[in-house]
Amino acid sequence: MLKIQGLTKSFGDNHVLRGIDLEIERGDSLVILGGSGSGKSVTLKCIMGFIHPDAGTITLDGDNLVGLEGRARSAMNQRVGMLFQHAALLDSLPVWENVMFAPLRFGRVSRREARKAAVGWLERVGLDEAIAGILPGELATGAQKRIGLARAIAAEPELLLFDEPTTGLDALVGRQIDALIRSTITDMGATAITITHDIDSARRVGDHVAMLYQGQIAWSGPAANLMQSGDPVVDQFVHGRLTGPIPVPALPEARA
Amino acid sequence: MINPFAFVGRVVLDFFQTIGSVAVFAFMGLSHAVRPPFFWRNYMRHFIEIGYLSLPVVALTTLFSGMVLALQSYSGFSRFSAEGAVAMVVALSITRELAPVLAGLMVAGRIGAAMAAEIGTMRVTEQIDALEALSTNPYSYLVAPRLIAGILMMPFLVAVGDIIGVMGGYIVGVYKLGFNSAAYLQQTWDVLETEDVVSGLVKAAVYGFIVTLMGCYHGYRSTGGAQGVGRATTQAVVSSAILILIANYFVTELFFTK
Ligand SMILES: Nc1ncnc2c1ncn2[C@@H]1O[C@H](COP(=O)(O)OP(=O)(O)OP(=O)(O)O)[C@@H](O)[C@H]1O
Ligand SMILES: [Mg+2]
């Protein structure tokens, strides 16, 4: 289980967390959403310790992850999987070189079978085999998306985390890649949080959903409360409307 | 209203700031250098980067140097009939001074300001979090088989260069200036001092190092998109280039003054 207590975190006056409070049961997925700049990011990067947070706690199975440094960290970072809003590929290596990454970094397999291995999970999020030889800034956003979510579950985590995995991509890719999110999951065993701006793929994706709303948990349900939550902030955000409790910056040719 | 008295403290205190926090990040990447993991591939790759790809550069500014100072030192030793003493200033300048200095300076801008630029974009991509995420420390990754190339390859495109540096003094003092053969080669072998080559390559390895610190360094801790890292690539070489004379004047102190 994934446990998140009170995580505050400001840079300068900019205060983003405002004591985040959030419990995932194992094998669940929950989904986060909310607004541009709301913090979302941010929360993935204190549970992957590349922002260290002003106040809080987080444990995965009662282990702290907050703070962590050297072999303890790297220790952690083996139980977690990202998949990055811009993909993050390491742009010197091939395509297949990134997805297998971890297993190569610890040895657990040759470089000849993980280049075999490599096309095997790369069919998974449903790329050719051709593209393995490539390097990843050739690629289109999409195609660089599921290389980085091949990256992510090639190491096979207890907790997957995903920043935005569709945005950018268009409706069909998005849905295919939301299915994918989605077997990984259930075939792994795997506890996932996903961020997301757009409502269809949280319903997708997600078992529950929490609404991120200036620096606090607006609303947590299960995702098929969501479009019936009661929650005015809520529901002014999966309905898109210009009017309610979320400020709409007013433009000249706004229109409601 | 400025305080000159809080600006010279805050300049002095940035100043001390930099030399600490640059001093942390060497003491880092060196410290993974010792330390497994070691990524091999990597640490080929800025081999072959620095000491084979270099060649060509390094290869082409010794040889002219070479050639210029034989002419320079030609012309201005006939003044005083001592031209015999072409030889000498050609392989004592070009192993002491001018095959390190102008290696260092041009590895500063081919190799730094890649180094700087590679890194900075891997920073503002977050490619830099990717390795982290992937239980791989950047030190150990990026920063330690960067250092060690420059150290280590360095000292070799010197030894290069001095022998291309003393080849081109050789070319024009043979073919243009009418030197005998042999008593050119005799005169620069006798001249030559171990402590002279290894003084030219104590600097290289010095020049090796600073060149790939400041390219990690101010690549590592650039911010703000292509702006940053374009930021971060100038600094690189303007900064090795300043270390490097600063340097040079220092381990030339520490071998030749008696
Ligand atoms: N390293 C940082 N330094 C300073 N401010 C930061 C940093 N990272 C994020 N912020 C600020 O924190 C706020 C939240 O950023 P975050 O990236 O979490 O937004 P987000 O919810 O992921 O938005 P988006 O949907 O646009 O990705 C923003 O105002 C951002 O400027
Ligand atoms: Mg974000």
The other form holds:
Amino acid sequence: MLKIQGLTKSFGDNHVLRGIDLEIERGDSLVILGGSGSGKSVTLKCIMGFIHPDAGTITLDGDNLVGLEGRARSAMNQRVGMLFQHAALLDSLPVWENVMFAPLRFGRVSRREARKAAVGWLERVGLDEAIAGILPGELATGAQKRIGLARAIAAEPELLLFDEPTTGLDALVGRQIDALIRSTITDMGATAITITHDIDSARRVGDHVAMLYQGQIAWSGPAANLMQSGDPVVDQFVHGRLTGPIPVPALPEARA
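Which structure goes with the form predicted on its own, now that we have seen the form predicted together with its partner chain?
Since only the chain itself is given, any partners or molecules it might have are not part of what comes next.
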């Protein structure tokens, strides 16, 4: 469904992506795993058109996404739903309008229909109708993530993108969000890409995992094989080892 070939992106002398090649089958859940600064977010932003790559192609069902602008980009983005890292809810709009932002913006529903539909999407992510009319800032981070997920799926997109979905959450809430993501992918039959540095989360939501290191895919394979990949980079990262191909800054010596 989605194919990335030879994707490169630099910011001055910082070569973030050095030729990314990925293919995601329809209905698959792919996790792009990697440490901070590995290029995960840049890859996602290139898919969404927030950043223009220096070279390479990104195709969705054969349609090229690179360089799309205006109505063409808007039409393509209607096929995609995204859960942002910090939810990115609009504080000036009540919860129900946040959830139905895309359908309202593109004129798919009336405001009365949207208000009713929002309740169903909120229930789907485990939230009560009572919060529909309040502002997102009044809610806890975990609830905001759920609202962000409801907004991502409310347009019933073909492709779902999740940007560090468990960042800033405690372990229990993180597991709940992962379970919601996994069930959403299964129930909707959507194709999904999740970027994360959370190994446990990657194993819970992914069918396949691609490890990004130094701007390239170091390893890719089934999520079930992640902990025994046989790749030295992946092995060091997932087991948190201080020795290996990934350089680890030396800690300052403790003073007496």
